[in-house]
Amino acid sequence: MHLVIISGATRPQPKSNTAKIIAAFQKGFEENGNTTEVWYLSDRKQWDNAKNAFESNEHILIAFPLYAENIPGIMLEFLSGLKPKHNSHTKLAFIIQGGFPEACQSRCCEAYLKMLPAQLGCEYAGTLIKGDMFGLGMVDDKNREKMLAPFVEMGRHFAEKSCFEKYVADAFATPEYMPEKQIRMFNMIGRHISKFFMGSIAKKLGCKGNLYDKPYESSVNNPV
């Protein structure tokens, strides 16, 4: 089988997680002979070539963050450009995979993406989640190495079945929700290593101001 993977991230690859786990992904499904394509739509100069791969494979996967609870906005533009396939036996799948750790952030927009392969003359072949990705670029080898074994099962898998099984997807995407215990020990201490953590991040990438601040919040509180 030829699976073509269309990346929906707006990082560049070398610092995308969205591509980390295309790799991951590519090694299981390629093992017993299969082959892939990745088109990286952050680059706009593939853009054609990925419209193109649409247009003449059977099978496609698109990969991506969850954006503000959907897909990013670059996706969304390319998705737009598409012709829809008549008399096609094209699956379309997807993995969406984001920072929030409960498989619940991503639902809204695993329902937009069940509609979506019928609109461009596709089947739909399932959805993957995986939340608590944030980290993955920040890791070092062993524990990215780690993050990414299931991507490369869920090749395996997909290469075998042609799709995403539901019950073996949210398996996968496990947890749906976070245990209250969870939560109030986040409460009492995690919040405050996450504020710490995300207090680096933002240092090193320039942010000079307080990550509480509320610039707008007199105008919502007082509206003209």
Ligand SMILES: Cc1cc2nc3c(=O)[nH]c(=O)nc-3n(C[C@H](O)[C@H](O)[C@H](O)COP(=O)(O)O)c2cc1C
Contents of the next structure:
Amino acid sequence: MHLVIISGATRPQPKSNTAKIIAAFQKGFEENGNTTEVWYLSDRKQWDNAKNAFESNEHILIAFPLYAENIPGIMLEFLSGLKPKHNSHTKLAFIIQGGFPEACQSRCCEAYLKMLPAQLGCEYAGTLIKGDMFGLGMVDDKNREKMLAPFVEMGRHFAEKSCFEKYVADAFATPEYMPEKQIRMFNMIGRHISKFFMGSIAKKLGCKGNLYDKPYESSVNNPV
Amino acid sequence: MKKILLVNTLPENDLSVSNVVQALESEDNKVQVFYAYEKNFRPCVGCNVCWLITPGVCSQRDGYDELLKAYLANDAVIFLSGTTLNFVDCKMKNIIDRMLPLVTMGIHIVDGQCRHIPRYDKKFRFGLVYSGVADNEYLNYWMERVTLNFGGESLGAYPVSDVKGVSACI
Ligand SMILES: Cc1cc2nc3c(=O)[nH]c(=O)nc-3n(C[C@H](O)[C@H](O)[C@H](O)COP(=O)(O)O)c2cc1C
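Next block: the form predicted together with the named molecule, after the form predicted alone:
Let's see the whole complex now, leading with the same chain.
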């Protein structure tokens, strides 16, 4: 099977978590001689090729970062420029990855994705959801490989089924919500650790202010 | 009298704009219209500068800071959008994506779900009015979710034909 993969991320490929996830997925998908082509919407020069690939292929996967509970604006722009297909058997599948850890954060977007393929003359081929991906580009290689291993496995699954089966996607997405115990731990210790972690990254990046600064405080309830 | 910001991604001369302004003003509100159609705000590039390097300030200097201030200044914000693929138009989605500087990178848990800690002590009230074909039930759901992320309250999603609905909620 030949699969067209489109990245809906706005971050350029070398910095994008989506790109890393796509690479892991490709590894599993291509194991048995399947082939892929990948187009990155972060690079506008690739849009024509992505459009042509959408028009002339029947297996399409769009992977993207969750942006404000839905697809990023540039991905919406790209999709709205496509001509809906007629009499096609094109299958459109999705990978949503987000920063928050719980799968429930992506369900609103998933509900939209279920409606989307029909508007493009395609069939819906399932959605993979994975949270807690914000730090993917910041962790060391060993931890990154650990975080990406499930995507390699999903590449294998997709190669076999040409879709993401619901029960597989549900198991993959866990946790749906953070367990009570984890919430308690987070409130007690986790949030302090993450605050410290964020502070030290900010310092390394040259941040001079406080992460909780309010630069537009004077505007609050004060229209010009 | 309530102060309302109308963020409009429809062309300035679109009839819907004056209808919506009129409907909002008829409830004794003061409406500030922000015409975003011509502005072509760039998409959020996910650089995290507004979280980690210049907290609260976006790295893209294209005038969006005016909007950030206006969200904070007004009592309610109504987004007036065209539609595409059953959703808001791309300009509007980019505008919503660019709201990230209003929250900090810090996380807290609200009603069992992770949320970003708001940057300002401001209870946002966001509503959506759309012109074109879209899934109303879905847009209501999405607005609820988006406003939750900013620690705010959704005023709902309304087709322009039902703009009275949103003015009643404000
Ligand atoms: C503008 C913007 C909006 C975001 N909205 C969400 C969100 O609603 N829920 C979530 O879990 N993560 C959200 N995130 C986090 C990203 O989805 C996450 O960091 C992702 O791994 C980035 O992938 P990328 O490097 O391919 O851009 C948002 C990030 C940005 C920049």
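Take the two forms, find the largest set of C-alpha atoms that superpose within 1.5 Å, and that set is the rigid core. Please read these numbers as outputs of a predicted model, since none were measured by experiment. Numbering follows the first chain given and starts at 1.
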{"property": "Cα displacement of Lys203 between these two forms reaching 2 Å, rigid core superposed", "result": "yes"}
